[in-house]
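Just one chain is shown here, as structure tokens, and it is the form predicted on its own.
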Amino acid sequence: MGWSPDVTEVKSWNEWDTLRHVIVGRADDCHIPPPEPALDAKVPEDSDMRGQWGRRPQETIDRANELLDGFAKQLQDRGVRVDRPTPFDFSKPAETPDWKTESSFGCMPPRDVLLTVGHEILEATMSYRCRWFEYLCYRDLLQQYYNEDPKMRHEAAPKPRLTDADYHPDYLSDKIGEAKRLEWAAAKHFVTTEEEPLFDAADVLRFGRDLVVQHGFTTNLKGIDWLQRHFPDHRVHTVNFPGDPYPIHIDATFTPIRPGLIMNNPQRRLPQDQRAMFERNGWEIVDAAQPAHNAPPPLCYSSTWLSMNVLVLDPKTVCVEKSEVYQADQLDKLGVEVVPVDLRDAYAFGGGLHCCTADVYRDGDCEDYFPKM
């Protein structure tokens, strides 16, 4: 029996099988968060984000929601079931016995928070204090799925304390310089320490029985070890990309399109020793096309490489941001139907097409795409 829009089922084993049910984020009440250790390390030193925080202008929120609503409708028109999160008041301070920050962030990028592996949806730890309570935006949906699907597992990783011990203090300077950042990235010296398990869901790519996880600013080795213990039937592989001075989330760096094909950011290539697993099993890793833009939109954390932050609808169909003409042309030449989506004015709220979605159901079962290990 196949998927039915009238029956809720949680199931997604990879990044490319036919998408049937998805969560698309919202931009409501999104805030630029106040300074904090994890955030300060992420904001580029020449960014217009430095020193700014507070609620984003309403006209930009309205524009982002217009685009997100349009994307949701495009998916629905293609037969995909779309659910949306429930924002809370992000202007309220987030506080625990260990720390307080003056606002939360938002709920545009569910991919950061929610990891679907098979019949399970796992809430990530998160490594930013301003994102501590973000999971609450999705709880109504997860409770609904749990009530309607007897096979669904709703799990939450242990909430970290996020004290100052979780962060290396040498990253707190705003004058580190890119050369030093690249040196630290090559040495795998990131802002997060190994005090406790930390991971964002957007650092994880799903390849059937294999999970590929980026070690960087938002996911530490203890977080990757926790994922291996939590998914004992999976093989969990640690990757890193030395060319990235701000290594946060894998989906603007390493993007599977279909079985056997991955796009890799040419400025952040996977090291040769880590490529072996893919090459031994017949996977082709190609350099992604150059972005169409020389700079990110105003007040945006992300790099121009959101060009390769695409959403695969099935192995022959991929959503690409409509202004990213070079990425669209590359995928077209690789035999992929490109669906253009207008989303650039929403980038600043949490990312691109992959970021603003989270899988609930894709066709297909758990397969072994790396039999030669």
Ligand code: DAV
Given for the second form:
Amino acid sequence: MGWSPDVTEVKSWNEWDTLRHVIVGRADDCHIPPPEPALDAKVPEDSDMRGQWGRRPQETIDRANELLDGFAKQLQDRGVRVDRPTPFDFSKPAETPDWKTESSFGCMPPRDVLLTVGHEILEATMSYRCRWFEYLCYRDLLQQYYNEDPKMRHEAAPKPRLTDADYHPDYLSDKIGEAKRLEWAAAKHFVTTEEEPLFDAADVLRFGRDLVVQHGFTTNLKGIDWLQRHFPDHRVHTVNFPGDPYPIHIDATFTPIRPGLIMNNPQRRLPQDQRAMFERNGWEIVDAAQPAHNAPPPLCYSSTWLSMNVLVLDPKTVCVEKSEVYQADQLDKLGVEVVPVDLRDAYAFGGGLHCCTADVYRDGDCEDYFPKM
Ligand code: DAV
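Alternate state requested, the form predicted together with delta-amino valeric acid (DAV) (shown: the form predicted on its own):
Zooming out: every chain and molecule, the one shown earlier first.
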């Protein structure tokens, strides 16, 4: 049976099969959260965000929402079903018996929180205190899918304690310096400890029966082991990318476009020993094109490499941010139809085209793209 817009079904096994149903985030009420260990480690040392927090200016929220609504409409016009999250009051303090922080973050990047694997949508543990309750923004939708699709599995990973034991104290400084950060990243010394399983969904890429997971600031080895135990029929592969001084989320670093083709950030190359499984199975890893910008937009956590944070609509059609002309040109030369999407003024709210979406349904089944292990 093919997909029908009138029947809700959750299913997505990879990053490239034809997209039919997706969640697109919202910028409503988005906050710059107060300092906390894991977040501080990610905010670049020279960032304009250091030392300030609170609700983002309304005109920037309105502009980001205009772009996100436009992206949603563009997808709908192509026949994709689009759902949107329900924000809660992010200005309220987030508090558990272990800690309290003065605000939450927002719900622009559903990709960070929701991991769709086959018929399952899994809520990630997250690793920032300000994002502990973010899953609530998606509960209306997940409950609806659960009610409408008898095969849907709604799962949540164990909520982490996120006490100070989860964070390495030597990262609690804004004067570490890039050289030291790169040395630590290469040695896989990240801000999070191995106290308990931690992962963000955006550290995971889905390749059919293989999951590729980035070990970095937001995902630790216990989190990756948890994913392997949770998905026993999958092979889970741990990767890391030396060269990134602030390693969170794999989706501005390693971007599969179609079976056999991956773009890799040339400043964050996959180490040689980790390339073997791709090479043995005929996958080509190409350097991504340079970003079109020298700096991220104001008050943005992410690097300029959101240029490669693209959304694949099908193996021949990819959404690329409108101003990222070098990335568009590269994909065009690789034989892909590029759909330009205006989103740059929303980057500061949580990322690019891949970040601000989460798959609900793609065509295709669970295939083995790496038969030679
Ligand atoms: O390059 O700053 C951004 C990833 C967002 N999900 C970067 C990583």
